[in-house]
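Just the one chain here, the form predicted alone, laid out as structure tokens.
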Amino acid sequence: MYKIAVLPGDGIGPEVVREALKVLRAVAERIGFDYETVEYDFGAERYLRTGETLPDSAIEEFKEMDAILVGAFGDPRVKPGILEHGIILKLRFSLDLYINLRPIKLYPGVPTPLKDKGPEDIDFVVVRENTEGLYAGIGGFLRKGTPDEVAIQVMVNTRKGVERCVRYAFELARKRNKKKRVTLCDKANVLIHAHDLWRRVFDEVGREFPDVEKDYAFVDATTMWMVKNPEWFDVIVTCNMFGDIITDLGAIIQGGMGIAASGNIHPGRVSMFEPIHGSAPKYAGKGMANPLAAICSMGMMLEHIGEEKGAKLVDRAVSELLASGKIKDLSAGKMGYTTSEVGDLVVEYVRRVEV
């Protein structure tokens, strides 16, 4: 009996979520596995009406659960960041979800806008640092209002968090048993403490995996290659503002926010998925958002519970439903089905694919 915590949140969130539980079920049907879920309401209305965001006691209830399942977050009635930082980024550090997951596939028959490029060249993941880097808050400011004003962030590199994230990005180069490359993304040329950090890491945990061949690319360098060829990768590792920057990129050449999953995830532990599609208010409620990164995310929680019969499922399902050609748009309002239409969409796949 598996236990998900369920956190819907803002905007398109409950909608979403309520497709990715739509498929959970049928895939639990069809497999044969027991869950239960347990739903939160944090988010912006419950911040308005009491103040809070996330309490300490939820981190806790967190703890006994085998996943999290997250819709989106953020309203225009709320301060930017109040949400994201009292809500996602608190669960990321209290968590310890030290590895943000971000598979770039390109579905057949969905567009990209990189020219001559098909499926077979999209297929790569990208092992974001989670909890280190920017984000770890550390800074402040120095005569704040002033002419002479100074705002500091700190990056925050330790061995320990870069060492497991590397050996992450190892590790999964095997499992997938693909191209078996790693790149180590980053920008060694200037960031030359923190990043020569990462580049020694790298080449000692490499040594480690003699099958897995070991590539470097500076930041700006792998934009540019995701572009031209993203056929040449295969995991790529890099801390966690870069891993932010260009899991966007990577969004939009697998076919747009509709379709782009993600995991935040701690190996052996609770971890959170959620599509990485932000709340979009205006089409709240209406039936126009596009369920398939939240079902795609709740496929990667399927394989992080060791349900992997039923991630494989999941991903069949919508590989097949995008190839017949029925959505003809993955942009909200533009699929040709409402939300709710396509969640039975892939339940109508689920029921009837091989896999």
Second form
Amino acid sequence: MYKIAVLPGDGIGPEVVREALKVLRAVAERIGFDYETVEYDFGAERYLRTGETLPDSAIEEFKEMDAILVGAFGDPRVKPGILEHGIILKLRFSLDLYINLRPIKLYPGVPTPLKDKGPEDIDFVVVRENTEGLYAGIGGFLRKGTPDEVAIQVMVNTRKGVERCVRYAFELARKRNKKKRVTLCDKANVLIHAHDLWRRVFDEVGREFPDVEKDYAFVDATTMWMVKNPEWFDVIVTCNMFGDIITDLGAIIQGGMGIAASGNIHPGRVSMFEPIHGSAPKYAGKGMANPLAAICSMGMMLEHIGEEKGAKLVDRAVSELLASGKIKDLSAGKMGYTTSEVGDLVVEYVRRVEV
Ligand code: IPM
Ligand code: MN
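Since we've got the form predicted alone here, give me the form predicted together with 3-isopropylmalic acid (IPM) too.
Full complex below, order starting with the chain above.
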């Protein structure tokens, strides 16, 4: 019996999570596993009402669970940064979710803005370090508010943190068994301390994986290659900040925020799954949001908890639905269906596709 914490959050979050749970129910029925969900109302409303973002007691409860499914956080009434730090980053840091896994996969039938590129060209995974780097929060101000102000934001790179991330990437390349190539995306030519460590650790760990090709790309060049030759990539491993930036680019080449999924993972422990898109307040409550990103994130969750067959079923269902051409456009309000109808369609495919 799996125990899953559900945090629908703000804006379109609750609508897309509802569809992900609908699909989860269908998958569980077909495959035959049991689960229970516990819903939490953390988000903007609760913060505005009580001043609370995510209490430590909730983190302790999550530690006893198998996974956390998240919708989206953000509300124009809340100052930027509060919910990001108070909820998302708190979850990542306090549960030590050191991998942010972001598959960049163009499903057949989905248009990409890249000219002359198709599903066979766009199929790679970004392994983003998720607990340190520029996100660690170390820094401060000096003479704040004066003309002589200094602002410092420290980029933290620990050997342990880099190593576990790089190792995950090599293991993933092996498991995917595709091009078996790991590209280290860094800026070692400028960040001569931080990314020197990354290079050394990458080479050291890489030696344990002689069957996996080691490849290097500076982050600026990576953005160029992702557009020009995405077919080169198999697994990209990178630091927190660069991973944040290149995965928005990745989301767009795979068809947009309507489909981009992610997992915040600590292998073997409770992990958190969320669509990359935000709360999109202007579409909230209108049935216009695309639930596929949340559904695919739920699929990644199944893989993490060990229901690999269920994960494949979700992937196949989404893939065949998209290939059918029924959904006109992945953007909110242009799908030709409501949020809930798209969820129903996925359920239909879950019931009948072969795995
Ligand atoms: C993401 C988001 C977050 C990040 C924000 C909301 C803190 O942009 O998941 O990519 O920067 O990691
Ligand atoms: Mn981001």
